[in-house]
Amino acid sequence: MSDCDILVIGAGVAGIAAARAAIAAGRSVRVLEARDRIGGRALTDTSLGLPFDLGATWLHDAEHNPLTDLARGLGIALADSDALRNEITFVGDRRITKAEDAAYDAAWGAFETTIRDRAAQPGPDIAAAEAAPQGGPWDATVAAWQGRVIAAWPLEAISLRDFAATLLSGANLLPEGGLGALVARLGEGLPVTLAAPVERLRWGGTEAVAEGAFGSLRARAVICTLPTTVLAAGALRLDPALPEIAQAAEDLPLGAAIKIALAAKGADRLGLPDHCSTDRQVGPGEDLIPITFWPQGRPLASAWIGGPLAVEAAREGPQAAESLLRAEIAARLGTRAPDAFRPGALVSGWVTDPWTRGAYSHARIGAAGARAVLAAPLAGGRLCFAGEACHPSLAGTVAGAWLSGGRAAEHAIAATA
């Protein structure tokens, strides 16, 4: 490997965006990636004969998402997930009534309004759970969705101010062939060295030196896109050390999530329409496992396990996650319903993946400013950190990672002018 103008550590979404921007500006670039593939937490699996995103799935806030136009430019069709969705909620083993459904919808609206209003008030930061509505028949279900599912961690441990700042809006689009496949295409042709984790980065002078089993590489500027969990664990040794970056990474832990897919055994569709999104009413502190049957008409059931339950299931292994999903299917649709699916399941492994150690970031209570600390360029832009955790409003999304990578590249390009 030759020395370069800009070194990018990590070939996930932020790293790909940063490398593309730096190359477009005429800089020499090298990307070092620890895994044997590019894409980071965006990965499309085809082992079931169909594309299934084990990581990032949607183009959130599609109207303002830079990947929307990039996908269309590649001729990739985008399906409107919200328009496709057929929603069914269960109360016990029965379907929700119209009156209950109206109350459920009202609880969703009340949650976001209450969260935003409380976050705007002066005073110290608090747990998002303290600001959420409580006591109504659907409040615990909405809280489970917003915390353990969407944020991948309980609201009791999440900063209210950061949670309110990162609430999503807009359309949610599904790229044909999978979002991970789209990200892989966007990274094609980049100067990436795989299986090359950086163990030490000496950055204090006018140039930086990255060291690892690959040897050493010098660069005039560095963009580091490692997940916060990896930074907090000290997997990359910074020399000189950066205590403020270490603290910011510690204050922005990744939640936990497991994605699971079961393949249909035959033609039985259990009386459910295509792209049927199912959930159920839960009580305070109870886990919720959303299940989508026949996503985009495909013969699959797809589920999500989030929060501490995902950590527990990950430790026990893929069969534990499959057992949880089959039990949920039986509880909603009857004990014979799981027989509609083949034995075995496709199960993601982000919680135990040493290069990820979780799903995506949330801020600890009182640490809403950590994203700005992590995103601030250092040494005049010669060292920048990027990734979904660095975006102030789109944290946890591919769009946030992409925009953060592009912004870091701007600083590095200016530093190497």
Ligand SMILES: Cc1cc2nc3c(=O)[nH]c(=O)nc-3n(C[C@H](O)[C@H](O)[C@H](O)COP(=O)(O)OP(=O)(O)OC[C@H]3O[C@@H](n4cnc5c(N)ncnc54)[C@H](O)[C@@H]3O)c2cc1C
Second form
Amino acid sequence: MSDCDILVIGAGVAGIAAARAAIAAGRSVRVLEARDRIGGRALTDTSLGLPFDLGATWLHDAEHNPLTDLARGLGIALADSDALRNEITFVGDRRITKAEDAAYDAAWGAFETTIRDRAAQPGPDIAAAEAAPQGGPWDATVAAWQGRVIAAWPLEAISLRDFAATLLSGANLLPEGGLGALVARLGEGLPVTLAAPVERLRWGGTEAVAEGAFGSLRARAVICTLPTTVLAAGALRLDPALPEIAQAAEDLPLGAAIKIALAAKGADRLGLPDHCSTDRQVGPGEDLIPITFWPQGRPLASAWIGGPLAVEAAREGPQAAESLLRAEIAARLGTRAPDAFRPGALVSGWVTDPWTRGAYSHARIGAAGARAVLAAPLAGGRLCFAGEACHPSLAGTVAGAWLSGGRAAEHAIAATA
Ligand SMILES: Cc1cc2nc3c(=O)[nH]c(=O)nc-3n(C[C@H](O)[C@H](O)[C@H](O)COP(=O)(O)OP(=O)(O)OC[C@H]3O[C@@H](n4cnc5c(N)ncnc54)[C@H](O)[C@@H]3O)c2cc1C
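So the form predicted on its own is up there; where is the form predicted together with this ligand?
Every component of the complex follows; first up is the chain already shown.
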């Protein structure tokens, strides 16, 4: 006798979406989650006395994002981040001129057009960096944003085809109370067993058996939502082994990103308006640390360290990330500016977290097809992989994770009819 129709491994966004869909279809469901909380890479911290998302923050491509309507259905207000944003770019310690700003805008436009055009051409896949415009005064800054910051890894190591397929567009909305809190609400009441990492999955028979320190659990179908780096590290032993899944997971590594918040010490707002998004001009290969001061009017600075610098900082510990941020604030606003913040920073830990081991996925050069391999149902739908890495265009987002979980559930529901 099976313990349930459908077992979901992992209670992140994909797992929550899959479990909700399977329950709605009348299946008995169990969810096994390694951590002592649900939500995975969506987590809102409140230790500063206000919500701060340590992971997923924006509802990207909000018009096509299933969580937009779900948030509205729960009565959660959504702020338009782009409308709120006051942008300031620095060249050294001075503010950008109007002419430079126009050239910077043009470089953003040229980047997207060139990437899309080049990706549409036939021929072998290349690194996204090879297709990106180069040599202009703002090209390196746009490349740093698009690679190390937004994709969380340098464009030199990312597949052009996959990068173009997953370029985001549309509105970016901020749920009141945090995106992590929204995800936690969407997972409320699900049959989740926490602190139950699955170590082995025997899936070859008519029913699958998940095993770990929690014991064992039998199910007619399984949806596995582990991050690709966790899968690639062999943290879940698949029996029989699935070399094509292991390869797809290897080919879709997670980049690295650290989110940091510094809380204001007093009333000094450094002469900056609310929701003030700052960056600075960088040279080729140089790191860029975007800092938003007073996001949504809150008394803090929120920054992002992405790519190999995030790996390095994560290894060194939270003080290293805080030092980087304070140095960046000083470089933009003067050596006394960091004094406007209390000592100690809130620093995310995704890079070293054993249940994530990174930020979100990109495809290695030549491996754009790996997402479809990972997303393809196996054993007639009795074993499905899901998660952000499985979505062809919204990979790396909660929207992609949610839709991928729902799709995997459709296969598992059909397989357990
Ligand atoms: C710093 C950062 C910022 C981001 N910003 C945004 C953003 O603004 N907007 C956006 O849309 N997306 C953003 N993302 C990406 C977004 O968070 C992810 O795409 C999404 O949350 C992934 O959901 P998932 O269900 O695929 O994976 P996860 O959330 O990783 O869920 C997988 C679950 O599996 C569990 N697990 C792992 N191993 C085991 C095991 N052996 N047994 C059982 N359970 C296990 C994990 O604990 C986890 O809960 C960001 C991510 C990071 C890290």
